[in-house]
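So this first bit is one chain, no partners, the form predicted on its own, shown in structure tokens.
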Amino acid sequence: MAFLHRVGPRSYAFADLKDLMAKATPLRSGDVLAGIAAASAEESVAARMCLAEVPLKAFLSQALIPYETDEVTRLILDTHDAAAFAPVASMTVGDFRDHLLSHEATPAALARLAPGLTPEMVAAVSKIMRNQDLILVARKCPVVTRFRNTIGLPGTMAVRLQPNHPTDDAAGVSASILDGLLYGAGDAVIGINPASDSLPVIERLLKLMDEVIGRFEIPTQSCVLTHVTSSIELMNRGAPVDLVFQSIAGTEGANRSFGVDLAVLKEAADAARALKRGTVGQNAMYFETGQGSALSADAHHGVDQQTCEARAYAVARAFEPLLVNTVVGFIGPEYLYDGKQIIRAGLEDHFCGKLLGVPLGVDVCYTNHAEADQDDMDSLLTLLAAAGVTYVMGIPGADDVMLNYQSTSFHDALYVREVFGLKRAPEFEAWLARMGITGPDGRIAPASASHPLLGFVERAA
């Protein structure tokens, strides 16, 4: 089905809904690289005006990626909740934007609506929204999950403590864990990207984190961000696996490039929940995503990268994860060229994930060859905090010495807590106070040379 729209004396034609969505996307280098971006700013405006008139229900009858050839499309359409969709079923994309910005779209109403929305619907409406619209609506969509603490409550922001080390050295990892805990980070997860794929090395890291969590009774969870099949094998061996991690994408082909499909994700989710290692809940999966992954795998089917990213959130929500985050600037400038594109993408991803009912956090980050710097990350971090982001990363000095990219530091989290009055997960907040890490006002207190946590690093060394 072709779409036509006139802007002044010119008419613009769009071959189908997929073409219209791509042309309506705010400019980004990945869509240019894929050859699907609008040729001009005027064509992009025409596409957005045309997209605003498309009925939401069109996305249920016009699959951007064929149902027969893609299991993610089948998941999206087979699990669509028609009853939840009913309140907005008669709306166009433009009507839906107006509704989301209205007082009628309360947090409770949006939570009821989430199962009735497809990723394509939320991607479409995001394309005709300003940044402030994305912030306002996302703020109305808290998503609460639980394992050993409670993530995502309104007025909170959690932090993943990311103690990566280029050689997986126990003392180096332990020092970073100590650093993060003493700055009040780690309520989302203590999560290590291992340098090695060796199962003995990964098991050693799991045991290291399990020891510190158990010894000091920290109400948090650990994760080694290895391939899901490695986590399954480690669970079979009896290793202390809390959260099972996997990178995911929005098409079957892109997921295949990661070495996964929906069946193996279900196997892992079932195995992790069966361990019952959570104390206040059993949301046991952790997923990472990022705009450009489907294009990088040559598995985007001509769909724009932001819509492919939104489809990844449909994969995530099927497994009731504790945490999901977009690693927004990590894939590089081939997909998000500069700070402006990274900021827009971060707000889009957060909005789409939250509207779909996914506990979305953001790795506010960039690679050193992108046209971006830490001031851009400060801007995005601040905007996301205003939007109610579930969690962000905490990395010593904001510089990941293993993955070689720039993210956010423990100090950055303290900054946004101060500006917005944000709390940590309540169980973790109480633990910090008991340990004397925070004072009566909730702020970080000076650590004494005899603090019990210091001995943990000495033993690891």
Second form
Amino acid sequence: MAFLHRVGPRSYAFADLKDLMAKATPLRSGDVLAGIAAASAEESVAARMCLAEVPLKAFLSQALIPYETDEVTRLILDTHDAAAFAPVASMTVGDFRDHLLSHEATPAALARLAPGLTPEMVAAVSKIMRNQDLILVARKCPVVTRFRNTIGLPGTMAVRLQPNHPTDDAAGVSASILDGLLYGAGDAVIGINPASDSLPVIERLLKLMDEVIGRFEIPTQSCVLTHVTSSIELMNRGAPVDLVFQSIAGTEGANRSFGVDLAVLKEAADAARALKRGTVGQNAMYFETGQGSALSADAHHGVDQQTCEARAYAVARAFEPLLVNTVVGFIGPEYLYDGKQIIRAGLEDHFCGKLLGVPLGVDVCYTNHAEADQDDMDSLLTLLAAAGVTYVMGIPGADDVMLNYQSTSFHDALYVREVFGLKRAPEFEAWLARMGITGPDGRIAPASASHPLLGFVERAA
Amino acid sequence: MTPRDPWLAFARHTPARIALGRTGASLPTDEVLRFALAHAQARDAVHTPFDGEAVAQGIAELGLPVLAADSAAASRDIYLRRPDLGRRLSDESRLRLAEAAGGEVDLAIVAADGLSSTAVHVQAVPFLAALKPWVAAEGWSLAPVVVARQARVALGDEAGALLKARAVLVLIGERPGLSSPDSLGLYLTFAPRPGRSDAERNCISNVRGDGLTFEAAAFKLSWLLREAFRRGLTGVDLKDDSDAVAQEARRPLTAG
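The structure above corresponds to the form predicted on its own; please give the structure of the form predicted in complex with the partner chain next.
Below is the entire complex, every chain and molecule, led by the chain shown above.
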């Protein structure tokens, strides 16, 4: 179905809903690369005006990616909750923005609404929202998950401790874990991106983290971010797998390029839950996403990258994850060119995830071939903290020496805690106090050379 | 001066920026400036021009025939914005590879600049020197080594298909990090042809002096290649179990 919008003497035609969505998207290099971006600034705003008049219901009858050929579309439409959708069923996209920002849209009301929303509806409304709108509404959508601690409570922000090492060296990984714990990070997960795909190496890393968590009774969980089929094999071998990780995307084809489908994700989620390694809950999956992955896999079907990204959250939502994060600036300048595009995308992704009921964290990051720097990261981190982000990354000095990109540091997390008064997951906060890592004011206490945590690095060496 | 953290001694175990100290919640001044310098150097590394001739000469000195090639991306700026062009050969290079192709071979090797030409300048020749004895020991036949400019990993699919190779190995400069602007990645793809997905490749990353050594990388690569030929595939279904091999078996056995 074609759409038409008139601005003064000019009229703009959009071939179908996905064309309208793509042209309404704030400018980014990935949509230009795909050849689907608006040709002018005026066309982009005309598309937004036109999109604001589209009924939300249209997204239930006009699939952007065909139902017959894409299992993600089938998942979205087959699990849509019409009763939850009912309160907004007669709204247009523009009405929906006004509703989300209204005081009637309370946290409880938005949580009830989530199962009635599709990623396309959420992506559509985000396109006509300013950054402050994305922050204000996301802040009203806390999502709480549990494994060995409680993630996502209002007033908290968690940190993934990311102790990567270029050769997966046990002492090197241990040194970074120690650094993170003593800087008060690690409540979201201690999660290693392995340099190697080797199963024996990954199993050693799992055992190393399991031993640290066990020995010091740390209320947190571990993860080696390897392919889901490797985690299944490792669970079969009896390795101590807490969270199962997988990169996911918003189309069947892009997921296939990652070597996964919904069936294998379900197999992994069932296996991880069956281990019952959580103590306060069994949210046992950890997913990463990022705008541009569907285009990179040539599996975007002409749908803009931000809408594809929102569809990935529908995939995540189906498996009740503990953690989901967009790796917003990782994929490179061909998808998000500079700091401005990265900041906008980070806020969009966080908003879309939260409104859909997904525990969204953000890897606030950039690569050295993008037009961005630490100042851009400071801006995005601060905006996300204002928006109630579930967690961010914690990397020694913000420099990931294995993946070769810059993310946020343990210090960065302390900075936003100072500015916004954000606490950690309560179980972890109590552990830090018990271990003397934080003082009575909740701040990091002066470190002691005789702290018991220091011993385990020597043992790993 | 802000005090250093008492676990500073553990910094010898990792290139990661641990035990930086703090002033309040924040980084000390010297660390902020040290980071800014590293970022400036990494930015410069992305834009260092590729010296394909020198790389080709080094490979030729190992006794391996070499072919120069360009991707369809004509400049660095186009390369950064148009990854699709970096994945394809230029028309001229396509013709040159097609003309150079002989009969079927076991392996085609592509040395590509990727996002760090420095990595290829420094690591490609010594890695190939370490790989050569494995190739000889296994009796694998090789196509001429392609040295490719403004290239991404998937360019190897087209090159490998043109050179009639059963598998293609792409050596490529990884995105430069603050602490490792010269890291080489190895991507192995069985039955290369345009359209292969990343899930159909095996990757060995961080090959460089301070990372995975050339000998260790050559051992892993040859283990994967042997398994790829045996099972007829690469990618997520080929799990790297090479670390289960005993240390003494990690040297190439040359015919005595």
